[in-house]
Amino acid sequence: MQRPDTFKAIPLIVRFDDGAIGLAPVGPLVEHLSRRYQTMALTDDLTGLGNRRRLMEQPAPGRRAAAWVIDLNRFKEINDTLGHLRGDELLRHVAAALTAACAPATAFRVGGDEFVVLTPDRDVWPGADPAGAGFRLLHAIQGPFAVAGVPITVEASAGVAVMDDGDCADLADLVARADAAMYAAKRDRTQVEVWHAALATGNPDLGLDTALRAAIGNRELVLHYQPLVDAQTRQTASVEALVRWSHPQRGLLPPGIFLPQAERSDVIHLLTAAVLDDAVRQAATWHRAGRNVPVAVNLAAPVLASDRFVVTIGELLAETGLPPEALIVEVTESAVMTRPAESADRLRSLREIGVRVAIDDFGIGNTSLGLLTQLPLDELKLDRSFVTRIHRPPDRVIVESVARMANGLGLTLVAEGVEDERTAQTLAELGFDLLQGYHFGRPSASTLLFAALE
């Protein structure tokens, strides 16, 4: 017969959560505190969501499991502007919205502004594929949320990974893949990316690099063109050339699959030369047929850092007879900021022969207004993140300020990401010159864009 442990029955004075004083036996009290501390060890104090430890203690994922990693964009700016207490308040709003939106899946907070949604069944949202579900989650946490009396709109990036038979080892691998996809979405500003082999963290796909070089030689790269229309007349004013890879096995691949890795190697120079060659020759064909439509080509940071593209463009214009003003080179703020002085000199060389220069995705980089006045620019393209929020009063004020600045500098002002007529009319009223977005046309092959010329 076991001897009774009288120690566990000794009463202790305790204070309850409501402030009341009472007695509790040592034994049950210890057991209660043990369970409570165990729960606390698995719970995020700020949001009440499960933490990284609880996430990793989830059952092994089945073959239909999926994970979404969501990271807030520019959260540091919110902390720096409003203070960490207000930043914490915003995180609580996001956690509550995410929990409601992802049910019956489970949300976790695994870092400062990073969340994970995990489901044992990727079809937990009827009718939504994993990427579509990612966009729904981002929309759910967009807000705006009132923080210190200020409406804060949340921008975020999401990466998705799904289990496939024999392809993903365990839960840690699944989350790591979703994390790699999230960083790709953040880097390429695509909002949502689904994991694929080329995104393997720290393991560049050397096979993809080799295949891309071969694809350039085999002319597997194709250009699609998206129109930019006059904000008043709605006539096509120019087109932007966007590269795709017509892969013999995988079909038509979007640039997010291969461009990020290309920009990390010398193949980006070959790729850009191929895109310039096709775009200039196509534009020359249109001009000979009487369609005077300028074409814009994007230049990545490594290309802008070299003098090679200036020579290439000059030779192409001379060979094809395309008027220089019919070519527009687009550069991003981040590309210019890599080497501001050298970039300005190279762009100035293009301007001297008549080529037009546009700064793309304006508003999300670090270009100072002083540098903006020193760059040889013709066009300023406002990033789509501002365009999509144009109907919110605080964001409209920012867009109006950019419009006045562009007008004062004598720049053609372009809005990217115009998806509806209401937005188009608002931008036209604010003084935008050109509009670009799905409302006016998706990127398409030249034969579809100008069938009459082919």
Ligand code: C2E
Given for the second form:
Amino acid sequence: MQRPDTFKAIPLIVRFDDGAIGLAPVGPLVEHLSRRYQTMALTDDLTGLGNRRRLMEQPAPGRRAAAWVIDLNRFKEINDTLGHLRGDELLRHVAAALTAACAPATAFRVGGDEFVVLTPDRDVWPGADPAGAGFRLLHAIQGPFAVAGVPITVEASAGVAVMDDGDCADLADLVARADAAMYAAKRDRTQVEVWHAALATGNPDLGLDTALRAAIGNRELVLHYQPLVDAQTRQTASVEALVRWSHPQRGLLPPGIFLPQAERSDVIHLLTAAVLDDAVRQAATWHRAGRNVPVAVNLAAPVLASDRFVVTIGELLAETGLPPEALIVEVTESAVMTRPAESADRLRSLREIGVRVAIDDFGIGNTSLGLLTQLPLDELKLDRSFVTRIHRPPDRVIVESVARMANGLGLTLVAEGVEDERTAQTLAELGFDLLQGYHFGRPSASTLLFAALE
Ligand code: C2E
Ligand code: MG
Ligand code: MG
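Structure of the form predicted in complex with the named molecule, please, following the form predicted alone?
In what comes next, the whole complex appears, and the chain from above leads the way.
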């Protein structure tokens, strides 16, 4: 460290470990702070476990080492239903149970609901092979844990890899293998999988891709519809079509489970065509019955990258006779940003025939505000994360300015994720036009909604 030309000392008063108060000696202070920062950088705040960085800083594993990757099933759902604070509470319970069960091995939290257990000796628990140990760990964290007085049972999937299996190179490789095995366990609902070479060569999305194609052919995709209500009158103004996979063995699967993979392959085009077909026909049926409820359909980024959806929509409107104004397409900022100019052109051609365009999940992407004025838009849907936090003053300021901007641009302003009356009223006062959320109705089958619209 170079000595500066002019040197100013800033006297800092600190409390020493023995309770005495005095001037901070520079050397020990720097040491203390760098130790603190290091602990902070390597520890997960929520659970106190080591984080991914600390895991990756562990000494090189010996030949007997093993790693388990454990990922909670449906944690997002738990979080969404009980709220983030409760979700955090559950994670702390799981972390404590895992730490107790895996000793003398070490547990780390490496992601939202993902944990790793690392041991230098694969036979660390007498009588349990690595797969058996995986089941023991899952059993240890299954609870039930009391979260806000409600007993919650935890389901999870585990993958395990061992160093002495073939050509495992280092710690990163070991954890990556356990991770691949965990994905296989999650996908095949086997709870625990041990890494094997086929997992490395096989494309894990391949199976799902084929299955999803077949499912579309078998008409296993179903649409649920969620109402958007007028903020003042509370009447249903439109509905959003949300896709689900009615899987013969696994039950009703939410889009989060299969859409990301679908978007990485061509199957997303097939899926979108099926969804558009269903939604437009449903809207036309409602329309003929005198219920003029517009239907919104979500379009993913790869869909916007091709002309296909424009053609499909044109054909469907012509065939069913649904007025174009009764169809809304929802696109996210990031989907548009992938190819802004082309996407804008395609959306513009839809809008010219009367179809409406909504920007979805607004606020979490990074659209330049300039782009917003260039996009052919009718509706702006503010992301749920802002709506949930609207009662905190800084977030309210953001929402207010979004409301002013939408107003200035002449856009219909929608709030997503409205879960209570207080939020609904605040949003109405701020000038929101439409509200969507569990407070007004969960996504439900068309037949149920039909009754609700009577
Ligand atoms: P999105 O378009 O933002 O849809 C809203 C999501 O928020 C839906 O989740 C809905 O069930 C949920 N939601 C609605 N109100 C509330 C509330 O008050 N609280 C909470 N916590 N959640 C609420 P879902 O059905 O799981 O869909 C997730 C995402 O999947 C959708 O987000 C959309 O981006 C995508 N998606 C759904 N269907 C399709 C589709 O047919 N095609 C494409 N490309 N994407 C779709
Ligand atoms: Mg949407
Ligand atoms: Mg949304």
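Here the structure is a predicted model, which means the values were calculated and not measured. We call the rigid core the largest set of C-alpha positions that still match within 1.5 Å between the two forms. Positions refer to the first chain, counted from 1.
Does superposing the core leave Arg288 with a CA shift of 2 Å or more between these two forms?
No, the C-alpha moves less than 2 Å.
Please state whether Leu98 has a C-alpha shift of 2 Å or more between these two forms, with the rigid core used for the fit.
Leu98: C-alpha displaced by 2 Å or more between these two forms.
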